[in-house]
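We begin with a single chain expressed as structure tokens, specifically the form predicted on its own.
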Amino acid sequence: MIETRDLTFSYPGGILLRFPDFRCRPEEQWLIWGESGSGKTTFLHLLAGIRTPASGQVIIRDQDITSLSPRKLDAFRGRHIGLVFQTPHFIDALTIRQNVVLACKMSGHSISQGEVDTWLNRLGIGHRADALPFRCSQGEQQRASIVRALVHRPALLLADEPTSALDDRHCDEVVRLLQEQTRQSRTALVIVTHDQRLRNHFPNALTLTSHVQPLA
């Protein structure tokens, strides 16, 4: 499903960050753990093709995405990868339903409003479909962001700190929803976090440590 080999990233100022090799098989669920400064978000951005590595490979569904042109990479990401960020980044002038439909169209997928409503109902926020994002609670926005990431049934879901701003009850809800919905969609799940509450929820975990060194 997804595999990294000899992955490094170069920061401005001559700093090189090295990452351990990683492999996630189809339908597996992984926690990428690390303290602040260990490169968790950078690692997730490399997995998603948002950042370009200094060296190494990111292979998803037998495709080395580091070899793709920006246009082909955008198309590949839209077909195969779903992203859940700590901050949902909705368009405030559009309703929750419209935000999800727009995200699908931008990734090259066609979806009806009825299909979106089915997903929103599935995650318990169907009654908020016509609400503007800023009028929704933090938990409702997070659920909507999960719908937006999963509605086109990606092969891989990447989540960046999805629970760090949530209280214990909402944290448990989001973890359960991510696990249940990716399992039903047969989607591989990778969560990047420093939230220790998630440790007992995931049998597969990779701990990142700071492997920073000056460039030669």
Given for the second form:
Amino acid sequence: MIETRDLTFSYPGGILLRFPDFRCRPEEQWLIWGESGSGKTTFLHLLAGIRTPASGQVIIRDQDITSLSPRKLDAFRGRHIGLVFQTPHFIDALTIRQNVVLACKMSGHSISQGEVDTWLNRLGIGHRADALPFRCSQGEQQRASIVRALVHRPALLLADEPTSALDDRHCDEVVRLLQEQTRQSRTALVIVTHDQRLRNHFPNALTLTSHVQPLA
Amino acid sequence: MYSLWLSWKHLVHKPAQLTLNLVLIGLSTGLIAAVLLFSRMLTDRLDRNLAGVDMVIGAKGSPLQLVLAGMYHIDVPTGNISLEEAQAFLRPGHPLIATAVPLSLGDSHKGYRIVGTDARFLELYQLALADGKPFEKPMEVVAGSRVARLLGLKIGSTFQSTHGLDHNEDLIHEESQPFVVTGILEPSGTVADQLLLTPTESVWMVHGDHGHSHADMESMTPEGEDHVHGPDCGHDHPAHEEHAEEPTEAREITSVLIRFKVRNHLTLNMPRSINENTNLQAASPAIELNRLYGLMGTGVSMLRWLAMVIMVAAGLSIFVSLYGSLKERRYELALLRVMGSTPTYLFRLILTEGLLLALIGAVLGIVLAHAGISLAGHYLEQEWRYAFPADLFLVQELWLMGIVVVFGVLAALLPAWQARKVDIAQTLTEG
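Right, the form predicted on its own is done; let's see the coordinates for the form predicted in complex with its partner chain.
All chains and molecules follow, beginning with the one already shown.
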């Protein structure tokens, strides 16, 4: 279960963002909607524990991550949360396979060579396993980033605008892959986007409006 | 271990930057190590050959040249002195002199110096025979261990001497009686290892002193103003045996090595007294060596400063490359944080890169220094007949490596600190 309660975030300029409470059961798939400035990405960062809320709670697998020490929060994030970004980024010096293994190492999971290959083959990029990321196409990179985010079987996969830069064909493909793979991994999926093309793909959606108010 | 591997992958991902850093670190470390090694080997060689010699007497000229030629055999002698003048120091029973060893230089065999002397030379350098017996009669030779090994000399081997130090077929004393090897010395680590020792009379027999100084032959060319023995040299040669019978006042030697019984004001003043009151020159090896070290010290010091400058440049290069790469690696660092690594892990990662660069550069530098010494040693050995072994390792080299590694870590400190402070949320938002 992923749940937020009374979550607020304050920006340095004295702007306070207030977010609606959110609940996502295991294996559920959600879209978080919102216009620019509505705080979608901030909400995703709060869920991932890479921003600290001004108040409120973020509970993942019965753990309020806002109460964790920085060190424990880093470990928790590595173990239970996967992230996919609009532009896939990698450790440039490592091959696709090594990048996938790195994600496992960092989260404290061990993985065999065969398992990595199975994952990469499942997403159709097995033949690019030993290529450096910059030698792969945008589509191959996006698939590799999905493998990397899921390979350690996190409780929650957060995707930030994963389709905004893609054409329709690739958009459908990425959404399909995210939905299929999270279902197979029994991972909850939360996509933050303003991409209208995704509207019909998800039964669950939360729309963020600008609950912005100046700090008292 | 994994972070070490990750750091290494980052380094090799930018081969040009890696090469530049390693070349700079390797050059500076190598230069300092080579200076350390060369200085140590040279001072070791020079100090080992002091053999307690307090004074060298020879012909007027440069005192440093007199010492280098008489004790280290790496320079031409200043000339010859008459045996009659030298007798005052050579006779036993001198109240101040414990040992006086005559040296007659001028000839060689295949580039290795033949030294006319007497049994006191063996005592002075505490030389022991590995094989055979000491020389007793003229034309008998005791060969140093190294020269015997390199020239394949054995007991009973014979050879003819050559004028000067350079091996030249045209300058071989073909008409003279051959030298016979009667003994081979044990290795001593002194100059004696590369000498061919023979009684002084042998030199007189080969040369005689009828009008030319044999010590001067070392710097002579075949076309030189001094003449070369041979059937066509234009004057009669007395039989070699007759040279040995020449009166003392006609005979010459090159120098005398002297060890005092005691060191007091009398012995302290003796060199000055000789220089002022006789046609001879007296030089103190200790003083001359100090002068030599002083001269060398300036060059060594300049090389050290140069190496320091290169090392600072290397440190700056490490700093600039790590610091400069932070911007382009910012997203990678944020990614590592997202995957669960702590700020301390990122700090360690960058620090390890600096450490690896410095360590590999330092090892490369030490290897370069030894390779350089090996190459230079080969050349110096041909020039000076002294071996400069490249397998000598100094404790200072370990210290040097340690200092370079600390230097590398210090250069990586600020970039590592910056990496630690990467703001994940901001970086990902900008990405």
